[in-house]
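To begin, one chain is listed below as structure tokens, in the form predicted on its own.
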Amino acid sequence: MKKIIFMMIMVVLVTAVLTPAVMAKETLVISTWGYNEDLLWKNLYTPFEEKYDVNIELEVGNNSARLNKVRMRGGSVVDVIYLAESFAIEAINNGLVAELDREKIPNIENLYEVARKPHGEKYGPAYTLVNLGIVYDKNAVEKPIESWYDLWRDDLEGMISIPDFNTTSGPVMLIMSARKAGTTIHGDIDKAFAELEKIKPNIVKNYSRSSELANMFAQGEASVAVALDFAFFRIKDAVEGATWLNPVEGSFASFNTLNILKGSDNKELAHKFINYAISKEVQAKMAHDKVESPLNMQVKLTEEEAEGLTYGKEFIESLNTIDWKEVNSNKKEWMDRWNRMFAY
């Protein structure tokens, strides 16, 4: 009898020890932005957790801060990282990104060609395309804005907010300054900065987060901004007269990418997540909620559904691109010059 009781106790103890381990779910750690987090949980994170019976944990911040954390940890802790194009190149050059097994991500073949391998066959796809243009309050601006060069107009003094240089879209202002000066960032960079200096009276603030812009417009601090398309909807909610402009010289495209970090212990699950994030189902939900522009070609939108999104092969191919290799190779020098110029 004592032997039976002893065996029963042992079974209970062993079960108590093993059950948590057996029942514990895998955890996928994702480094991403905090923008529209509620809709991302609704359309992507929670459905993925339920589909694969896993937990998702987020590490949230802007591109620069998150990439610095990854560098300090040598690529460990985080499994999947969302990065804008220029920062993804930095991560790859720093040896932090794992090579993909593309056979485990079949939905890549459903993306537009330009999105399948923006940084080469070994690395992650773009999952969305952001469009950089101009937002302005038509009720606060005397005459319509049509061109990038209109930002230099005298009547816009103290009205404009532009992205800081160390952001996804900051270098565009230097690119357009160069063009206005009759050169390029590959040519006479001193002329580009001299032209940028001329716009300084019009700049009320450099912003580092798109979430700042809606507040600036609502408070009348800014009436014009160089901004990414996804920020427009919040600005429109804050200001009735908010208008989106694709300048006559063309807007700029910037891809947001998904990659797996070398230090990930969950590479199998990470591949599943990327495949799910670029699926027709998820991309359609994101587009309908105006969270992200779809790059999955199977997503079909009406004109109304596509309003405010970067959508359609013809439009995507018409966008200007940024030479991130040139920008990144000169980033420290140009950022120092930029910061000295705008040291308010």
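Computed from a predicted structure; not experimentally measured. Positions refer to the first chain, counted from 1. What changes on going to the form predicted in complex with the partner chain:
- Annotation note: for the two-part rigid motion between these two forms, residue 259 and residue 145 are assigned to opposite parts based on which superposition fits each C-alpha better.
- Rotation of the smaller rigid part against the larger between these two forms, from C-alpha superpositions: 15 degrees.
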Given for the second form:
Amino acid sequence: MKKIIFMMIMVVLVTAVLTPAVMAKETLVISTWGYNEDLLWKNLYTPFEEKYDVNIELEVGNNSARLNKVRMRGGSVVDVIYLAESFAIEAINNGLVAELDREKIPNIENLYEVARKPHGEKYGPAYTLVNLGIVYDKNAVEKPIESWYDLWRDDLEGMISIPDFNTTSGPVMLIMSARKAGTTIHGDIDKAFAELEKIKPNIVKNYSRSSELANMFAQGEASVAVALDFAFFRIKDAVEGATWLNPVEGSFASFNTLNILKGSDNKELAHKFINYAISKEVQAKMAHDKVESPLNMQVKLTEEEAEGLTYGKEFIESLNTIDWKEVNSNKKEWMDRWNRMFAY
Amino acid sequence: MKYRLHYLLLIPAILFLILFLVIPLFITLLSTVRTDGGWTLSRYPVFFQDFYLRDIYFRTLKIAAITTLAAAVMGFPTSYYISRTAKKYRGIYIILAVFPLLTSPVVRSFSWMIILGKNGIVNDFLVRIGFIGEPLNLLYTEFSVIMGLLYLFLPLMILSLVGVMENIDSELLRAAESLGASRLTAFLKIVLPLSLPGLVIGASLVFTGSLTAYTTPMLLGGDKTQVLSTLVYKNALALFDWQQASLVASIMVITTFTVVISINWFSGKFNRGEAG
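Pass me the form predicted in complex with the partner chain as well; I've looked at the form predicted on its own already.
Once more the chain from above appears, this time first in line as the rest of the complex follows.
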């Protein structure tokens, strides 16, 4: 009994001594993915903590799980949130995102035009982008793939894995089906789905995680996939003939954005964080470590340094984009249609 | 007085369960029958009228039932063997049987992908011995989901059965044999009925687990083998449609309860019939 009381006193004392020391500094809570956490601490979080004498706390998880948490709590706790474009729109539509004071983020001017205001003047910038194209095993296909439309080829029966509709790259196949049918997703969506249906015999599975996709390639379940470039690097490790393709119609850009949430008590600091995250200094370090493709135009990379990154004004501007507003407003109906189609 | 105080020890656990299980469950169930102005049960028939959703429901039920049956068939002899071995070895056997539970479902599912894939061990072997010409499509089928689930939940069946079988007095078997019963009759008349409680618990655990498992069907199943749990996930985390997600969750809860109660009821009947 004495021991327990002693322990309890110790706990109280230690907490009492430590708390003020921690509390004295401002704490910025950031909601983000768990990838490359070590490199993010090295290049961004720790230098930021030191520069402004603050603490950074992370809330880690995938887009939907984190967004859900924020929604459940009514927006508080988290100050800055990293989200893929589609989920950022979702957050904005749900009234969770605070308006941005662009004057406090001068570095926005140094970003590529496409990255400055992906969701309008009031909301946060994109800080990086991921390239969305085609990965295939050149040893497994009869002739090389060059176009999005090659995916409909008969010789690819049962060889392709495409992203599930509800992932950040999901709508691409619908967009390309629409284009192939001579329309757009704003136009005749029935035609688009009819075209998509024609590719069904070629599809092994809709995948939802990039680790799953890498495994499918390794096991010979899939030899072609519509994928984000970081999935390609994993696949390349497993399959010798893995090849990245930017199709002739162009790849797609998938932007990741930074936003401040309503209910943040540290709006000043949050602005500083976003400004720092898109600064030349941080973006260059991230690029050198191959963590993120830079969107700050001042970052100059040699060909070697740019390898594996989505880099260069011309290339970035040539990428297709996904109209997430249109997709999100039809998501329920389209996803349902998509799932039912692939279920039979 | 002293005896009654024992019940107080249950209070923390009961409070915990009420607060974090019963109340949330009740709220979830309630949300499926509430409308803006009143009450309705119409969402349930609407769910079952949709052939796509109905197919998912019966597929889930089928997968869970087959897994449970297979676990019972495979678990029974194993458990009987374990329960009859010397005490000092029993621990080792049980650890071996429980081993699959020690790794995460993701790792286990990835291992099954390596076993069942087109370049996997099974296909490789079958092609090499010339049994088949082309690798079979084993992955992303109901078969692969059932394999994954069986591997996952068989230990629960074995544990429940061993616990009960250990307490069957081997004198009973000897007595039966000395009275002229064959080994098979002795097994059917003594071991089987006495193991029934373990079988009931094991079957309930395996069935519930298989019906609600998410990772295994997500990774080992395909577009054509959607189950209720993947449907809940899609509704809740892709569409943020908590209403529909609650409906599916409630259907799962009601199904589980119905099945578990039925298993109990049947085993009760069976036991009484034996006794009479």
